[in-house]
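Next up is one chain by itself, shown in structure tokens, the form predicted on its own.
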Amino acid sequence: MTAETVESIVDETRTIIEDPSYPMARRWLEEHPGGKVLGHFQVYFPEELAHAAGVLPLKVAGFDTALPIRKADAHLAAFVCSIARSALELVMSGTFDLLDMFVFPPICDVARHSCAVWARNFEDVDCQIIYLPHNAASPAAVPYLTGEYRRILREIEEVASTRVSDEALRRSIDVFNENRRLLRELYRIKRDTPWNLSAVEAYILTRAAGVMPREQHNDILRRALAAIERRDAKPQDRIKVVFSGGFCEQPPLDLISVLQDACYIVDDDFMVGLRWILEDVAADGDPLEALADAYLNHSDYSPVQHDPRKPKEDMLLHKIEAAGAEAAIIAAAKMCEPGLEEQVGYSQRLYDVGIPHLVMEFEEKSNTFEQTRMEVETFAESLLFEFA
């Protein structure tokens, strides 16, 4: 038998991933009839709380050009984020037909504010809001969230029509424990030898986990990860990058391989809620407090996360020192006010430290970068002519 190869699983991956109506959902319902689904917005939700009641969870993370925003825009202005507003028209046109729950993190005021369009329209969804602390570094912190999922649980309970055991979050967190080991592998390779893994290959294995049972990705990665294994590819003569901008509203896919065409993307913050918390849930005492104390004391940077302990610009730096990078990539989404906010400090922190930077921006329903090819290529081969 022929071995699996890398390319093999991830036009796999990729043609569940840029389907709009949701596949392999929608075959997990036909597999548990009268199954729950509750989808969320990015940056990060605990899905050990949805997995362990049985309710399968879904990232919303937009669709680019693959979904026209026509109903939406009656209800969100233009200029609001377009990731907002292409979650809002899955629902609205049908295609996110399948939800039961949704929770919004308060992650901007797009996100906050979005809880109640959704629940004026649609009645049949049960919308929160995850209500995360404004000072992640106070000693009130941790019980404070462990209450906080305790409330979101009880409300998942409710539209479940069940009840969730510690043993069955902790069965959960050894899922997704699994899942962020896995993940970590595959960032490790990226890092390392990213000949072995392009940005475009990482970036589909990574967000397949945001539209699938964990279960099933964990298989995938663990499929892809043997045949990596396998690839014998060599270096190439490019420069090693950081990109940062990806935290929530994700660049398109083309964007990401007109990047990956001129130079290595070691590390970033692509789906960044996927990889949040950064080593092992404990298994033991209480689940809740083990997630909350998980999601405050270890766990990434985000401008959306407001944490003193967290010096987002030190972090950064630290970043790109342990990647090997000799430069980065500050991106911002259009209309996102953190991420644009946060270019601004990044930007002049890496200029104080005479790290080369490019600033740039982009829309998920961009579909032409050939301005953005001339600006990347320039940047690249100005620093490989200097590192020569």
The other form holds:
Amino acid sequence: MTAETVESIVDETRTIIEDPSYPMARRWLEEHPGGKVLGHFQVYFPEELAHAAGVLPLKVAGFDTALPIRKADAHLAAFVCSIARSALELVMSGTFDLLDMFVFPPICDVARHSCAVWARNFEDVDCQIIYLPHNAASPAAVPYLTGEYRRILREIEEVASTRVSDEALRRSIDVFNENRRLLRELYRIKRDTPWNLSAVEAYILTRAAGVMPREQHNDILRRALAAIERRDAKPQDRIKVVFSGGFCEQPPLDLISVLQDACYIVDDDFMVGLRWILEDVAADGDPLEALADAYLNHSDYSPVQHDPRKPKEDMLLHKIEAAGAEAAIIAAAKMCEPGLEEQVGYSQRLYDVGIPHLVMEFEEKSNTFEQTRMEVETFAESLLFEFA
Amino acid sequence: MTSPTKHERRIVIRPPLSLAGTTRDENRTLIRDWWADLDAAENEGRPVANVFVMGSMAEILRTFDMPISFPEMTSLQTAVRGRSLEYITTAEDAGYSPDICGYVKADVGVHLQGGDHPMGHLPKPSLVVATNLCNTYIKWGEIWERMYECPVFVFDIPGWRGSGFETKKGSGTFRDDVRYVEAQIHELIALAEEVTGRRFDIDEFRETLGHVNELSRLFQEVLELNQHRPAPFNALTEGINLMGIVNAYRGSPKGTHFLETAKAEFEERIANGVGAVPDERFRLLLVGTACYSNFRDFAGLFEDWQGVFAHSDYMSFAGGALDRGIVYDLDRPFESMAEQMVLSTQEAMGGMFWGQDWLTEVVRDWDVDGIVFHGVKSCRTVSTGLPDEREWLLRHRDIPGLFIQSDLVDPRLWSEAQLKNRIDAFFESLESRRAAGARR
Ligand code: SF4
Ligand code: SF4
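In place of the form predicted on its own, output the structure of the form predicted in complex with its partner chain.
The complete assembly is shown below, putting the previous chain first.
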């Protein structure tokens, strides 16, 4: 039997993530009649809470042109980002009719409003805001967040008509620790040998975590890692860049593909919530407290969390250095207030320290990239020349 | 009535009122003094705090005798003075996107121009307190952090949680929220001690809390006066002046004195049958904010139809919930402040997202004919869900609403002909409703 290729695994996975009807979740429901589904909006949600209750957590990270917006626009102001529209459209159009509960984190005011819009329109769905702390460095943040996780867990228990034990939570933490370990390995390969794993492939493999049971995703990652191991591509003469700006709304896959044609994306913040926690969550002690502590104290950074211990420009510089990148792409989703504001700070700092960077905007629904292709090619070529 | 031409001003004979103009005059003096205080602090090298209207923490900062600058107010002032665009474009030239909050850009523009503001000189902040009540506050604070390396304290108040959420005083969630907020009060006090080099004085703190109690009581009384027909003040045009003072002088006896003046003037209007808008025909409720770069024109589009804004949600959220009745218990000041902050955040600020019940009550109690939802590109915090809220209120409560869009401070987004068409059509529909109601 011939061994599986990365290409075949990625193709199979791509079909799944590009289908707004969440086919793997439907299959899970067939296998678990009466099972409950919890959706959650970008950026981070402690999915272990749902998993421990036997509820399927699914991530809503927007959709490209595969999901035309027909109904959602009438419910939101004109100057709102695309992901908020496509998330609403998913449910309003009936495409994503699986939800029993949906949770928004308070990442921005569009997300907070969205919770109210959803709650007014989808009375059968328990729509919640999980108030992740904005004063992340406060000594009171961990105890507070532990309480907030407990509140959300009670909501989940009610939706699923069950009680969740600490043991069940610990088992779920194990599953997600494993997932985060595998994702870290995927990212390590992309960073150290980007010729063996393209940005698009890594993106597809990562994003799939949000649309299927996590055990199945762990299997896919294990298969993919084994297949990548067998690859032995030759490095090409391309600059290495870090992509920043994919923490919430996602650039279309075709855009990532245009970028990777010109450079190696050795690190990024695509779907950063899935990789938010940087180390294994402790398996002993109070599991909710361990999750809260991990979220606050052993985690990545993003424009939607202010933490004086993690000045964002410093974090970005560190990321660029750790990845051995020569340059950065500083992107933001159109109409995304926090992303657009952060872009200025990042760009100023990179300018000050002399790291070349390309500033750009994107939208999940764009479908022409010729202009971007030209810009990124010119940018990459000028750098190749400079670094030659 | 046919559609009025641009801001026809009818000649109105009003009875002479002895208190006429007293609120306006006191407002001007207080705003001038506030600027002078900021100026003096800068010149004397005293630390200034930058804060925001939703959760200013004036209760704490005033205890340290720290002048507080409200960048939302100073940005608004650039627009009312007709100069916002010049600052906005300065910020855009420095890389800020056309698609972010115009208040932020107007302020950044002022700072990039060395603090030169049409009404004075904007000092550098020594401390920033940004609540999470608007997420842009936090991003704005980070901009000053980069410019001036000043500490940014994000004061986090857990808010409205979603379907079926009610703030229940005895609940575990309420206790957790209060504990978290109370801890942050102590953290902020420690930071303010460090920045100012002064010791915290609990007696001054109690005194400040007492003034806020008084301010809140008076503010509620003033708002209630507008339940009267005709409404003695326009929550749009005069409301903005009230909001400026209750924010800038929150916790100071000057703030309460100002509201006493306003109350007396409005009561005199009521006693003499004088309304804010002559021959009031329509009573409106504003949801969102006004357009300050074209403020007179914005107000005129409604006044032309003899429409008065009897209330606005702006007077609720932008007053840090003074309208909901803040009562601090001076015997347990920290805990009580934390409780009130949680309560007011979840009720008043939650109302920005989940506003339909409060809006229904206002429509009933202020006898409102229709709601004007004004979405502004600058502010996703107030605007994102307005079309949905409008539609919900019409469908479930039969409350008519108009949704229009422009901006707070960016005159490039003002399109008067388009707005006028929609506003005229709205008033015509209110007239038809009225006629149909009379026939029934
Ligand atoms: S893209 Fe930006 S504005 Fe839109 S929901 Fe995400 S963080 Fe909020
Ligand atoms: S987004 Fe709205 S509330 Fe926030 S700072 Fe801008 S105008 Fe103020």
